[in-house]
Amino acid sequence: MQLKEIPLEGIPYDRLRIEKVPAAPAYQPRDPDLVPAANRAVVVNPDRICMPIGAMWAVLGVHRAIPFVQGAQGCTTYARYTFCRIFKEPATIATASFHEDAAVYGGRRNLVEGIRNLVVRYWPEVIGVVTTCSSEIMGDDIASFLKEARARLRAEIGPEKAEQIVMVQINTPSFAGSHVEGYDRAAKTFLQALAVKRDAPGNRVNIIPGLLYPGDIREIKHILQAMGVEATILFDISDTLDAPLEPPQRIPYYPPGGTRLAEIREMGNACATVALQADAGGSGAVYLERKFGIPAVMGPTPVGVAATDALLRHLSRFTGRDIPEELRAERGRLLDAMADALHHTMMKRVAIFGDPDIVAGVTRFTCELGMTPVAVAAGTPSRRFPQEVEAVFAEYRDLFLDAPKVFNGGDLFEFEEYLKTLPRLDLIIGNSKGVDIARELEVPLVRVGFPIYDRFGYQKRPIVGYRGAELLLYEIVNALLDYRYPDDRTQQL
């Protein structure tokens, strides 16, 4: 192909466009032996990110907490960039800044000096030490390194100030698992380190939201407030990754939100723990159940009518609170919108992908809308995911002519190749990684889940609860109308 020469004066922005040249005049079916991800040694278009990012997400949901990444600068820079793209907020993340010498001698000196520099500059209350692949492969003894770091702090700033700083070690080798497991490990590790006693059982409920956006957590808070339920939300990013723009009152500046240390320490005295995402946070709920006998509820993610109903029933059962009329009215408005939109959504064929808990929740909601899921894909393998979606398919079996395809793990290459074999597809629901797939298949994409980086303000928009489901319904219907409006204009008067 002959490339056009770039003029000496450059190319103005209004002419800066790169045309996509197809590799072949028409779609060429792939070698069927190479399509399944299990048959390949390479991952093509993965629908997951490394484990440390999930742990960093969790630490940023704790008040006056800073993640400290025991790895190279790139491991931290990528995470900062990712969070900034999605949340449009600065993410304070420290790094041990590994170089060639650390690969040979280990990361002890980097961690000890890095912790010291972080403390004297930022004075955090909590430091979440997040390991990476390089640290894990070298076999860094993080526990011993942290003892040495604390001893140095005692010598420099005094024992009293040094003991006030909590350090939580989170092992997240990035060559295994994904961001989902990283968040899950952080939940368990924080509770193991801080919620160590049950001495004053109360009527509070623990909520572990999982990988939900600030808008989702605010919707959960709205539900709790409407029911009059006192709760501790572990890793509350609603005001740390969506903070108001105000002049900093003090330097170093910390956003006002986040789960307080005292609240985490009291989570062992709760009456129940609800993990809204079983794969992202469920291990923390299981730990509290085994340690203190606190009842644990594992999901489902409250997307849609039935899943939100289940959450309210759990809260009512554990606390004795009645479901208020305010929430019943929100449920009624959602049902009214679903009835109004039924002729748009009924029998529409939809493919869904993303993190397992979100995909399972959205799958049930699409079935409640009368839609037909033809393929569902979880980027992170999960033992629970196939069972959850199969239960949904069994409940709504009348919507399906053929059994939907379930991808538990794998990559988006395998997912896309399957979608190309379908006779018809009306909609894709997933994160921003599905943009190219939607364009290739010429169907609309409704963005849900992590990450969403090509839309503005989506981190503030909930999809959970009755109100969040109503907003998601509007997104779905408007995407269908924008892309393929009925030729006969039957909706017009």
Second form
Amino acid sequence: MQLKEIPLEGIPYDRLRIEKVPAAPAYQPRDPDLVPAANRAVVVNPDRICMPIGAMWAVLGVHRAIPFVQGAQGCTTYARYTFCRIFKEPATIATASFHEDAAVYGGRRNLVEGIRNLVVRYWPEVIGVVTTCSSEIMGDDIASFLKEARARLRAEIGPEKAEQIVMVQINTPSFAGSHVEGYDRAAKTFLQALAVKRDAPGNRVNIIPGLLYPGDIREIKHILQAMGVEATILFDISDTLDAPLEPPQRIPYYPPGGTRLAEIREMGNACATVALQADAGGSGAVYLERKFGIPAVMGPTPVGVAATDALLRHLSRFTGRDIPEELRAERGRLLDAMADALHHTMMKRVAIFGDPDIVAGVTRFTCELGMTPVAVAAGTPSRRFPQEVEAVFAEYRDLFLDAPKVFNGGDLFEFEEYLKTLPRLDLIIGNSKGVDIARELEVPLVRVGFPIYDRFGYQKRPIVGYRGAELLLYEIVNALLDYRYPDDRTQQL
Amino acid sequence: MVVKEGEATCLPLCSRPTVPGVISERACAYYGARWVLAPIPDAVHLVHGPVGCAYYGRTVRRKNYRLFSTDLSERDIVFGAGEKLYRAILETCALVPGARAVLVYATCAVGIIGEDLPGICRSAAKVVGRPVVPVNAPGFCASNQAAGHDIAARLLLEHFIGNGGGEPVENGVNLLGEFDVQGDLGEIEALLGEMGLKVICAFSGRASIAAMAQAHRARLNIVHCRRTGHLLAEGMREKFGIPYVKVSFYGLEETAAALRAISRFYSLAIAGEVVARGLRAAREKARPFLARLRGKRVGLFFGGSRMGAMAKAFRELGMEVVLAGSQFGCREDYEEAGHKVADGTVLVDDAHDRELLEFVACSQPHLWVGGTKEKFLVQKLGVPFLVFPQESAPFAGFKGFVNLARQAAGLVSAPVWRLAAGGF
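Could you present the same protein in the form predicted together with its partner chain, rather than the form predicted alone shown above?
Time for the whole complex; same chain goes first.
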């Protein structure tokens, strides 16, 4: 946007053109056969990461837990960079430091010595052993290595201390799925390893948030507290990845918070499990249902009115608590804001991309705002995603003249090329990887989902719940305003 | 880890594998290769491996680059992915017809299943009619990212440098190991320009394949970062007979020494004038910040070679350097650093997270300088942190020194640290 080139008065807005500054030099038309990702062997600008980082995310949400990555140093370092850039917090992740000898002889020595080195330096309560492509291809027998590591710990630090350290093995061969699946597997394996059933189910609810930010988890906690529902949040990163600055600190540094071991063990006695993201964490809920008969609810990610309503109804049904006036008022305020903003949001054509659960949730909310999603893309292929968004489109049929395009998997190149063929687009909602596309298409980008590294504070701001939806609405409206009316003096709301 | 005492200082053990199980600050060979090769704009970069490596490799020094990947799936791992790679190379060239070359990066997965990368690249090159070069740096292939730098340097020498023909350019120089972080290259280029010198190619802050083809026409190679530039410099000396000087443009004295060394090579009289002018202006501008920095303790922990020069720059700011270390510095780097720090400074190689934390807690520095990964941890202890390679303004040259002074002073005296230390 170049403010100085826009005349201040006398020209109606629809005739204003902002001069195009191409993001990429020399645009060349693409071979149409090579645009769909399904036709290609090559992937361009993927919107998914590998499995281990999802599992690391999960482990960082456990109290005094450290992920141990059974792979080369890059597998850890790149992930630590990613977490640091998004959360602006330290990410303590240990590496097995695979070198050539490990690639030849396997990772036994690295794991056994590594666990010992980690324990004597950090004294973690939980170690999440996360595998990588290299260890999976070589076929490291992690379970037996861990036995050996435990024996070594017993000899060195004494059986009592050694037994207190919990080790959970999470198999995440990078090539078999994305970060979404990595988180999902972590949820399942943690519950398999730790959850036990003791007596009759209590009144607690399990919540598996999925790949939601600290701000989102805080909002969920607010809802639970308002309803008076006691709950365990599995992988609670709201404090571990959003810790206060309170020097001096003890060494080794551990952030406050995180789900405690005792709480995870107790998850076998809950009255229900709600997985807020079916693809990220849903397997954990399914496991608890099959193993202990705890009823499970999968999604939808509570973005917007209907999805948050659904969450509150589930919580109310499982615990018998009423939906309090406080939350009803929040809902009312959200609806009020939606009505106030209607002339900005209605019939705006929007494209949405990101992780499947987030995209499905945001898609529903944009429909509630009277916007028209024209293309939605899940970076990670998901079985549920197409059905979920199609159901939303069916429900809001009257918003659409043409059927919206649904991409399941694929890459951002394909998404971008499709958007270029559209006659009009008003807004893109997605993560920071969409910056190039937004620049190229001259459309504002509202940042939502994982990862966001080029704006400040988004990890602390919720999009879930009524209040989160209201914040997201502000973001959408202001992005549209900033773009359509770059000179503030000519636009009074 | 050693403490410097007098001239007979011993050096820390370096270039050793990292102990498993620690929170290492090091990265992998693939990371090192990306570090050097990512800025080459007119090649397409294709990562042969699972999609995660391609995703991570897009971001280098906080810049985003377009990256292609073969996105290996379980099936490819089991049945081999050679055919897929071959197709991917062809498709990549169809999508970016203007690309002058294809760089194919190997990853751990590919290294372990044992693909014939060079063979596939050779046969694909015949079809696409341009160089298809394997970057054989799977992550596990070395103890740190420096191996990736070396692999990258060798392949640049072998395939791209000096392909263009043409006569030597009398005032032409190359910069080796200069990545143009936040305008550093511009600062250096301006200084060289004042002396009448012209940068032909900067490896790899401005190293298009077209520019690299001309690099052999330079009369002098200026090595800015030893760990990424040394091998290139040696190679170009052997192949084209171009001599090199190792200099640093960080800090006033270092910059002055660098310009003098370069001018000695060319027998230029003008260097004295450029240096005097630059020093005068920089000292003048930096003065207001120095009062806030005098006597303050600073710790430095970098990737590779720059700890020595930076330690000297911080001493010029009047600060006391308590620690200078690196993730993968080599013997020469520590020798250089040893000369440039005062007695009592700790030199350390491959310090991990816990060690750094312990050191910060014990030495109570007023400022810590290092990479993004360490930033948030050090800050949690109430210690201000300066990210280097820097985040917002050039630090190289005379002007860069003023920026460094300004940023260091701003961080050290920021109110937030007092507010945090005060408690309620």
